[in-house]
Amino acid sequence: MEWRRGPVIGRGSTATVSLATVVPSGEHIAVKSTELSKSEFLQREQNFLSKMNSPYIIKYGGFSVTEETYNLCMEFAPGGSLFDEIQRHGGRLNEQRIKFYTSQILKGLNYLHMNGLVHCDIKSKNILIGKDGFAKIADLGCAKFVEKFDDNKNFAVSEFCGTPVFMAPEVARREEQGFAADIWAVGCTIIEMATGTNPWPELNDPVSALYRIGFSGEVPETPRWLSGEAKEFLRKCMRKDPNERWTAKELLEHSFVSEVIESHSCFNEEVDMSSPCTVLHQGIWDSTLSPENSTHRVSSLNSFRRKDSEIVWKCRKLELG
């Protein structure tokens, strides 16, 4: 199956994402590309995505390798990222929408966790909005299989990865990064949806952020305007002891999300996902990094998406002293 590369729609520290067109069907896909010599994270993501099959995880579409480039093909999500969605609604989402997207994020996480996989970098920029308007977990470049997997919630991975201000206290202390760390990050993402900022907006330095998160005993401030039900749900996500945090499965049974109807009819306004131009900022439609009309062949192809990336802090490179 062949595809033709179009404009760049996202850039990160490890890869560039382009909108591409399948030849000859004309279907849009997203192609994430990086130098072959620096493709460790992309190859890891390909390995995980190729094993996933959930409507709440971005779909895998194959890969190709040239002499200098590694390309990962994925479902194109015309709604952009959840971060984009927050900006489209004036910098914060109402509680109705927060419930809607939180339910879908948890369903995706529950699928990953049931398969023994920790995402390690849940945040709004790694959640994409598909053509159906539903949230899909993306960017599995930091994901890892757990080293311990039992019924007592004793899960850990030996290498630490992610974005500092979304990390759980035990990750900031470099003790463990298991399923419970993803749940903490869900709580951080709820705060992000409610406020338009990360849960620790006053912390700009990664070292300071990790020290405060890991050793101060503080938790992020809960948005005051949320309902009591939402605040109680948030507390289940952000318990300091990872063994006391609710699991994704348990949270899905909480009244905050258990009765969410997955239909946009529950929203007051209509959602238009018909064109990439309605949701992607013109400033990132930049194709200077890749030729517009180059054609590539991939090993497999289904249905597809786009991706926004962000600098990822690899904690194994960070010494807290």
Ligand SMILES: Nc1ncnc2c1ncn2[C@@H]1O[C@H](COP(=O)(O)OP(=O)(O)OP(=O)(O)O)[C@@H](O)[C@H]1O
The other form holds:
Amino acid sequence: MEWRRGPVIGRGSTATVSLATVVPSGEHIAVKSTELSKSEFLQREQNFLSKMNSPYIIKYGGFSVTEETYNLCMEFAPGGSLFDEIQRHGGRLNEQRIKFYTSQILKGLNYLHMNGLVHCDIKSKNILIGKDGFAKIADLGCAKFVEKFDDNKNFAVSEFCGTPVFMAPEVARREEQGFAADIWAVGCTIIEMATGTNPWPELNDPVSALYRIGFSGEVPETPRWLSGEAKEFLRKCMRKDPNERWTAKELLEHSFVSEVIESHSCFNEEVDMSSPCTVLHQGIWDSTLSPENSTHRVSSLNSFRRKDSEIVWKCRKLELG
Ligand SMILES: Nc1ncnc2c1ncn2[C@@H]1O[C@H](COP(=O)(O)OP(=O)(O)OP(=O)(O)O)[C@@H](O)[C@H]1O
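Can you switch from the form predicted alone and show the form predicted in complex with this ligand instead?
Below, the chain from earlier opens the complete complex, with every other chain and molecule after it.
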């Protein structure tokens, strides 16, 4: 597959994401790139993404290495991130929309967990809104396979990764980071959808965040305006003891999400997700793809190389801020 790089549509801590056009079909894809020498996390993401196949996980499109740059190609999500979607709706989503997206996030997570993978960095910025208007889990750079698993157990793993304010108490204490930690982060994402902020908006530095989450015994405040059913659902996600937290499979059977109709018609509004819908994306749509534009050839071969020292460094960086 050949593609031409267009404008930048997103920047994360480890990579830059560009819109790109496939040659000659003209199809749009997203390409996440970073310097080859710093691409361990991106290669790790490539390895995981290439093994996944679910409508609730962003689709893999191959990788390439050009001029010392590592490129990961994937499905372009014209709706941007769930964080963007919250901003588009004035800083909070109504309960109908929260249910809609929560149901899809849980389906994606259930798929990952059934395949033995913990995402480790669920938050609204890592959930993308696809062409179909559905939420898709993205950014698998922190993900990891658990060493062994069955339906009911949590797992101790040796590496810790993620964003401090979305970490579960057991992760903040560096005890374990298993499937249940992703469920806690779903709770945090519901709070983001309901309030427009992370669950601990008053905590600015990672060290105090980890200390408070891990050792204070506090649980984030439940948004008051949510229905009783939504609050009860949130409490199942945010049990302090990971063994008592509900699994993705169990939560999908909870009345809060079990009846969700997967159609935008449930919002009584027309949604056109075939073109970019954030302000940022609209600008891209209006511009011609710029001619920094060398053509790239993508291989779908798997070239995963793992460097634990870098991963540990990233975790240390998180701890020390
Ligand atoms: N497939 C995509 N389609 C559209 N936009 C995307 C896509 N992938 C990423 N983006 C945009 O780019 C941003 C950064 O991407 P991503 O979170 O994957 O980078 P990162 O470097 O891994 O970030 P982090 O800081 O979480 O480590 C996203 O928040 C989103 O706005």
